[in-house]
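What follows is a single chain, given as C-alpha cells, in the form predicted alone.
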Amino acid sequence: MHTFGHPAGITQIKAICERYNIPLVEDAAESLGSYAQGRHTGTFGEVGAFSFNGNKTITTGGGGMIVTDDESLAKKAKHLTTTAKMASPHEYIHDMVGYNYRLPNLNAAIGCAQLEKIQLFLDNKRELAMRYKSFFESQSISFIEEERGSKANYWLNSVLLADKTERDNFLDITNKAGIMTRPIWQLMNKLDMYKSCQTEILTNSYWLEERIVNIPSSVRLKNHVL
C-alpha cells in the first residue's frame, strides 16, 4: 500500500515477491500520480488498484479501477465485476460468484473529465505540500516528505508529532481553531471484529499511529483573471 500517496519501497517488495514466487497485488488506491524510480505506482504488481472515492485525487463519486498487463487476469476481473454472467442470447447463467461493480456511464464521464485536469490537481497539491514544508521547517513539528527516488502525489499531507500527548494537543488546538485535522486510521487489529486475528508485533505501526496527523490537503480554489 502506498500510504497517503507516498510510494512504498515497492522495488524491494517486488524483488522479494519474485524471489519467493509470491503474486504481488499493489494497493495504489491513494497514489494516483505518484512514481517510484520513475515508474507509476500500481504498475509494479500483477494487479494494481486505484480508488475514485470522493476524497481521492480524482473522483467518480465512488468505486475505482484495477490495472494489469495480464490479459487473462483482466478478462477474469471484467467477468467477476459484471456478475459473472456468461454470454448467452437468452439465458441468465452465472458460472462464478460475481459482483455488480460496473461503473455507470455518468460516473465514468465525471472521471474522464477529471482525468483531463489531473496534472492541474497534482501541481496544486504539490504546491500546497511545499508551502507546508517551508512552514514546518521553522517549527518543532516534522512534515512528512517524499522519499528520495520517489515522487508523491501528496494526496494527504501529514505531520509527525513527538508523542501521543503532543498529537492530541495538536488535534485539539487546530480543530478548535476551525482547521480540520485528523489522526491516522486506527490499526485494524485494534478493531473489535479483528482483535482475534494473528498479527506481527507491529512496533513501528503503533509508534506511528500515536504520532501522525493528517492536515488539510484538498486541491485549493484559486482566483483567475478572465
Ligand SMILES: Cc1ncc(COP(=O)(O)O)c(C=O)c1O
Second form
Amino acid sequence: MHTFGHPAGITQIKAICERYNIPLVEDAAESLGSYAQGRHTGTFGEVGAFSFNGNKTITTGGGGMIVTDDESLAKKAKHLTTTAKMASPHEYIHDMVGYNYRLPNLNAAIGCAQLEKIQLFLDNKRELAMRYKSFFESQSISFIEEERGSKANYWLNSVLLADKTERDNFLDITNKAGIMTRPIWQLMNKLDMYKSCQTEILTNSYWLEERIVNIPSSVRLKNHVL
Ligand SMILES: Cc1ncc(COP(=O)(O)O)c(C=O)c1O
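The form predicted together with the named molecule is what I need now, so please give it after the form predicted alone.
Every chain and every other molecule in the complex is listed next, the one we just looked at coming first.
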C-alpha cells in the first residue's frame, strides 16, 4: 500500500516476495501518478488496484481499476467482476460466484474526462505540497516529503508532530480556525471487529498514529494563501 500517494519500499517488498514465492498485490488506491524508481506504482506486482473514489486524484464518482500484464488473470478478473456470466446467445449461465463490480459507462465517461486533466491535478498537488513544505519548514514542523528516488502524487498531505500533545494542539487550533485537519486513520487492529485478530507488534504504526495529521490537499487549494 502506497500511503497518501508516497511509494512504499516496493522494490524491497518485491524482492522478498520473489524470494519466498509470494504473489505481490499492490494497493495503489492512493497513488495514481506516483512513481518508484521511474516506474508507476501498481505495476510492480502481479496485480495493482487503483481507486476512483470521490476523494482520489481522479474520480469516477466511485469504483476503480485493476491493472495486470497477466492476460489470464485479467480475463478472470473481468469475468468475476461482471457476474461470471458465460458467453451464450440467450441463456444466463454463471460458472463461478461472481460480482456486479463493473464500472458503469456513465462513470467511465467521467473518468475519461478526468484523465484529460490528470497532469493539471498532479501539477497543482505538487505545487501545493511545495508551498506547505516551505511554510512548515519556517514553523519547524516536519512535512512528509517524497522519498529520494520516488515521485509522489502528493494525494494527501501530512505533517508529523513531535508527540501526541502537539498533535492534539495542532488539531485543535487548526479546526477551531476552520481548517479541516484530521488525525491519521485509526489503526485497524484497534477497531472492535478486528481486536481479536493476529497482529505484529506494530511499534512504528503506534508511533506514527500518535503524531501524523492530514492537512487539506485539494487540487484547487494551490491558489489560496498559506
Ligand atoms: C489504501 C486504500 N485502499 C483501498 C481504498 C478503497 O478504495 P475505494 O474507496 O475505491 O473502495 C482506499 C480509499 O478509499 C485506500 O486509501
